[in-house]
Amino acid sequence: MIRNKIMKPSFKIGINISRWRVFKDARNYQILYLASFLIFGITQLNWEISNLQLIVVIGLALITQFLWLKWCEKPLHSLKSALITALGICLILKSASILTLALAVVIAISSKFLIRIKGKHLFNPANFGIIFSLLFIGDAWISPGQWGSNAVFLFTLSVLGGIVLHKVGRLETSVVFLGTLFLFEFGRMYLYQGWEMDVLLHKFSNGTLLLFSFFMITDPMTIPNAKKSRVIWAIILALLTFSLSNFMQIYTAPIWVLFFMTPLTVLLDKVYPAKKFEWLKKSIINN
């Protein structure tokens, strides 16, 4: 009796700590809203993506991920990083070529553990395979109409993305970064040029921005440290992509932003020093 008294508590606690785990780690979320939006454009808006593709950058994502842990001896659970990564490609990068595919989710995700600052990687891997890609091979593009105009959906869109970034802690990025870019958009396009607020609306109805705004800006390992670096950094992020979408047409303007503001994280991070964010505490990984 005594002995079964106290095996019984140690049972219920392993139970409580395992289900803690699952709900804590935000990444389970990104990886199941970015997941619900790749599938609802398969089957829904009619992408040309086999099903060869998928497979192959998903599965080079885990693999390159999984060899880069190993020969930095770092833990397995970053392996639902790779997977963000590979659905981030597959919802913005568009190829004819498996090849091209390929390359930018290995570049991708080699990025991360090539390019480095105090144990901090500079570049959001998904944007920096991206971009590599559009740089340096000719038949990858983006597609920022490929989503459509359903207004139910782009609301899922959002209130779903605002629900994962309150689990990371970085919703006030995307408010801020939108919210400074709406202004300026709204003193252009409704009080200088006169047009009517369905244009503006329209052109704020778009996936690819939408999807920028909720996963790639905000993602916690390669934005600032400091919430006030964070506000600052996407004021000026949005400045520019206001600049660069209507004055030089450049219309994947916060994709090309993103990257070439790297450096600026980096002095924001020295300017405001803050702790450097962790998917998961120590604590619970050893558990």
Second form
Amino acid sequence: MIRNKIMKPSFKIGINISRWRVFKDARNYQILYLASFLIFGITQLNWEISNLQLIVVIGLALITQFLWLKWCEKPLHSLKSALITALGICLILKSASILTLALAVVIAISSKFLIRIKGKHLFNPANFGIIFSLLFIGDAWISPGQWGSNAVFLFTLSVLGGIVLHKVGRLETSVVFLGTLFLFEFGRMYLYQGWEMDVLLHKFSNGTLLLFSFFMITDPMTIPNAKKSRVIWAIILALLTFSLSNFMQIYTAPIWVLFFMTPLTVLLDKVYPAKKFEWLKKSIINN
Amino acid sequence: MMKQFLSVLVLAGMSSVGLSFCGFYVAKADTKLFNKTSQVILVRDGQKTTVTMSNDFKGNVKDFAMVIPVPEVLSQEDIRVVPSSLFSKLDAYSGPRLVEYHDQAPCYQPEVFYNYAESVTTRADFTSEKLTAMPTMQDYGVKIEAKYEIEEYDVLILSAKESTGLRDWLIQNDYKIPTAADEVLEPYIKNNMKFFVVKVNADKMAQMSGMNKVKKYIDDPNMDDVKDLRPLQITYNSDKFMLPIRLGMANSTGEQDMVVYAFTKEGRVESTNYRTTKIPSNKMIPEFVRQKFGSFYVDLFEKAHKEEKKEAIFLEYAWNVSPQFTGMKCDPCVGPPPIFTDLKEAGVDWALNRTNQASNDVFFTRLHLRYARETHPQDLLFHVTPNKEHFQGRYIITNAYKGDVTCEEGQKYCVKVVKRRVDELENLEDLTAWNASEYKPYVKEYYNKLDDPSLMNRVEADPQRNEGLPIFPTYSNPNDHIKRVLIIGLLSLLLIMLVLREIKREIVRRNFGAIYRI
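For comparison with the form predicted on its own, kindly provide the form predicted in complex with the partner chain.
Everything in the complex follows now, all chains and molecules, and the chain you saw is the first one.
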């Protein structure tokens, strides 16, 4: 064994990197990227999230997930999903109150275990937590403008998002969603209203929209299982987002639409049945 | 059903743009006027928006005119003229402030104490313009929806079918409009916006100016000096909460500044399509900045603006200004906080409720942005957040003790002053990009007072006076205990259920273990 390693040149290790267990799980990439966006936001964009808020939100997410996993007697590897949910909430939901964020994350994780159909949780947990806080807690909000339109950063965000999705195999959802939305906005703003192209591009260089497209609507656990139904689903999502943001002035439209699209996911899964997504193949878990 | 749904969409689409002061100023003849800084008061309550536009137009009032897109045909009651003093009051109250501390004689009481404040506010410089003759209708697809005389202003509300028609009509009626104007007008027309066109009624203006003589004898603060044009205020209902800055850019090259004073019930106002960030605040700066605080802040803003890639919107002030609010209204107060009459004039009609009780929910936000065509292609969209955290642009000066520092404590004090002044200069360079090394004597002054320079290595600097002050009232939410109960309750319930289950299993295992083994 040792002899082998010495004899083989080191680039072999580089090539084999994707065979390592750590890189098999797309969630690891997601955690890495979301955490770096959060660090970027706090250090470069002066977001007001205190360290205490971060610790409480992430800690509570893990504790809640741990307790639920114990209760449902499931393997602990899905603690990672809790971390993703916690990071997602820190990135999107704003509140001056630490308790609001804490409650949002506890509710978000619990929703995964309480609201299920056929072994699949219904709502994207971060989305559920966010909508719950906006509706019932009152002192939470979303800042759609918080990312600015720093081109380099947004580019990185999309590329990294693309890599994760490629791994999970849900890239088409983001592409269809963004493409449909762009087509409609192009028709309305550029062709009909006569705005210049940069007005349209500015609208699309919104970090919240990209983060949503690459990291939220692509959660394989809460979107339709079959490829065909995911495309239909993404088109409907884009149409509703377009209508809500242009005609009702709801600038956080995608997050609301995603929430209320849940019944459609269930329906589409019935019409186009397909195998449920699993983060890790059984064999890897058992390793 | 479908028809109903469609009509809702169309209606919602129509009620778009609010207006901005930044409407666009149409210059007549070759008067080269340039709108540099504009001030706007926005009051938002549900769908109702009241916009007040400052009017610092200097020059012949006959040359004044402005065009502003509005979401609906306004009725006469929706258009008001308010005293110009309202803007200066709000500006003075919410402007960036300088706080001053004085060190005490180190040889007697080695403590720093006490503060009093002084401030300079940067004045906004804004100019507007131009005039027009009374319109004559031709076949331009332009329709006069309403025509009002509001104090010194003549107001027309126009609707148009296409932008070239509107442009031609404006030109025909003696408005000189920028060549690119029709391109900018197009999207507003497509959005079914109306155009609010204003000019000054010179005769009325002359009558009103006569009031100045009366004012000399009757000292009534409500009697406004009408020599200058007063701010116009309009109220409308629209689900869109925005300012159409694009129109203002049609006749202006380069960057323009805008200060927005917003009043809401819920909390801070922020932009949804540009990043809103806080202006650097609570920094210790050198004593000599006192004399040039104005230019200090101008340069600070300039640097912050550049560092944010010229596109962020800066929060300069956020405070609960409710008449009922018992906490500090500012720290320190630069100008008196707005009172009932100011709030009422601004359009905060909930300042007093039906039973004449003072309201507890008037939140004030001051935003400052510098915009240009390249960096701000989209109109400004806003939303109201429930964020009630206070904020102010505040800079701190500490006056060193000038007297005897020969005693041992005094020598240590000198070291601290030297170190503090170094920090202050670093902060200054950091904030404004002024070259700090030009101010060496500022540091040397106290270094020269040291008998033994090696003391520098033995005495530590005092911590910077920044985050500790001012103490913002912590905002406590009445629902906090419910949240706590929910969080702790849910988690402990889960834990108890888990423990109970384990105990039950343990009992089962002990009692029936034998059976399992078989």
